[in-house]
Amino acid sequence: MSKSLEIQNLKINTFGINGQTILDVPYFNLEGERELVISGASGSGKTTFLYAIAGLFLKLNGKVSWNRSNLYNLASVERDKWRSQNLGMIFQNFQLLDELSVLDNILVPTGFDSFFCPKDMIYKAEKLADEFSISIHNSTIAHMSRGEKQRIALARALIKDAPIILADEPTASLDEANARNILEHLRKISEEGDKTLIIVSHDPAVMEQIDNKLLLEHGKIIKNTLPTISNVGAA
């Protein structure tokens, strides 16, 4: 599938009378990019700006397109399909459940689709817990390390092999080897499998090997370097 990405109009406030704007982006189009990078202080905007172009919100002011698709067109049952076979996401928090176990948290994505699992999502399974050097012999992760759970997330975002792959801070708990490792992994998988491939994160060494990269301050992007006409002069 193509994974252009296009966003007019997109404008989210916070809840009240006197709501706040936290996100306001006028014109933004990402098409034949692989790799981008959003960066920006805390409270910037950066995982509203994910969150919205993920469709998780029930409702938006604004366009956001996949493929010339808006996804807060479809109703929600669509959406949640649509995400379930186009998307990997690595959420800050992580969203694991820490009463199942490693291998059972990486493949939660596989159930959303059959009610039994198939051998060779067991065995992929078993293959990036082995490339992102985690334990599978835990009968839970509750008490596991806060870098490990972000690798079984990693593990689980890639598990079903999505087109798209968003992710919110995918080496902030890691230390300098497993960050570095990561983000080869991310890179190496955008790169051959032909995916798009977008960050959010402050880390050096990310922002140094992506180039293309989105700066959010207050809401609204300030920098652009993507090289798409159309988005000249849009922020």
Contents of the next structure:
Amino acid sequence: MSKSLEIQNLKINTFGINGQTILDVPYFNLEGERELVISGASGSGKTTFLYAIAGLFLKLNGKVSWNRSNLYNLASVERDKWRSQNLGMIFQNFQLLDELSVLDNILVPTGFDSFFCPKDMIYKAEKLADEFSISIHNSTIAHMSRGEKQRIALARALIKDAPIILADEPTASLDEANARNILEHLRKISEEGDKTLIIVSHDPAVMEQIDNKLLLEHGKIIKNTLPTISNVGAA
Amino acid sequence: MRQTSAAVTNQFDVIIGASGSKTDLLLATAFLQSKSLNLIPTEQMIDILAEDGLDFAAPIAFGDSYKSSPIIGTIAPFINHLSKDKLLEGKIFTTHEHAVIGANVKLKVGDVITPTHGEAMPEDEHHDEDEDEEHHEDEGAHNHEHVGSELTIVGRMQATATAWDNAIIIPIEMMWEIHGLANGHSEANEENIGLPFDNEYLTEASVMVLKPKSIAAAYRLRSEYDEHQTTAFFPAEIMAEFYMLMGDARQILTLMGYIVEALVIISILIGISIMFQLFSRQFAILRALGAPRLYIYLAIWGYIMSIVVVGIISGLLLAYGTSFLINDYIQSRVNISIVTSLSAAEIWMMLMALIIAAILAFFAPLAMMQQSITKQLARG
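Now the other one: the form predicted together with its partner chain, given that the block above is the form predicted alone.
After this comes the whole thing, all chains and molecules, with the earlier chain placed first.
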């Protein structure tokens, strides 16, 4: 079942006395909608928005609630646990661990729960690698193309079958065919698993396929196509 | 060093030489480090040999060698004393042409050798037989063979852990004879060996080692012969001065050890700081993916501790390896085997490094977890 997201009075500033506001969301609500694409110019606060709803800030002003539970009211340990159980994240720069093999990178999120990686997870990782045409042999992460890294990051986000998928520019490094394939895959997984899929993207193909759009500019929501009436603050 | 040198010198109760440096006498007697020693006048030798309260008074003569082994002339009771009254193989010398070898001498019982006049050369500087022949003339008068003075090896001493293990010991009579001196016995008794000597035929010796029967006798003899013409001393006197000197050096080394330890701790701090720089993004990724705090904590703590433990073990092995190499070198030069062992101070220093590292490793993950995940991710 997709999760509900509610943001209230979220304000994130840069550090310092004259800190600039990089994200200012008085109210935002995602209730029942499975997919959302966030777009905006560079520096508009898209990634910050994504990090905020992923609970990656140590603390912040405002409320970010998933299923009515404010993430930032949780103790750090609880918030880590929530992320581990609920989030599949694809980062803009992939954030892979160069020291690990391809397979181990995909399996990273599964290693937090048990000392030994379950066999079914290894099998699932190999299956995902196969689906995304990732070669798990004879390759080191550092020598891979951006497209390959992107696909590994995607496989890592899907390995635990998390109910929320947050993807920062998931198609940015891919050719058209691969981008289409990845997007279709994400949407299919989201639909079949009734997951919440939030994508940050510039890609017109992504914008075209996903109905619910959020447009950010200078840290503020300037366009919100979500039907929910209570999305106050959107232009 | 202290343990080994004490074990060596304990085997020589009282040493008497002609007046001169006690240190030189000790080095010559206990460590067979040849020095130009004055000879004890025969009058004094006669007096010493006539002393009561002695198990033996052994005159010792140096000056010859065979390959890398010094040849020493003395009497049988002293060999028995060094070899703890039991030879490793063979028998003690019974004629002038017999020789007993130290435990490490590379000769066999039954071998026949011709002594060379002059000092023994260390093994690595020693030439083989052919080369010896080529160099024979060059060495000339300094190192020449005593042709016609063949010696047969008849016994091997037990290991003494002293330089004597590399020595060839012959009757002192033979040593005197091959240098054209009176051999200590009258013509009628010229084949005699050992005590008693005929005073009229006695030749001067470099050193005399005494084995007194009692402590009182030892002190009396030491006092009596430490006078104008002779020097008498307990090896422990010289060693005590040496240990005092060594104690000062040890203090300096200990101070250097503390400085090194401080540098090690600074290195650990720098290492941890570099590790923070290098791996902060990786740990931020793990945190972003939901890694539990305990997971991150143990990963960082384990990483730091494994580096420190591997460093300590490597350092220990390296130090041991180096000490063995140094020991080998010293042993090849002066035949002193240094006992290498971990003292309480070293163990304490290692523990200190480990404890400080453990404390740093305890706080390092906590500091890492205070860092902003989003900032670290932005570095990627």
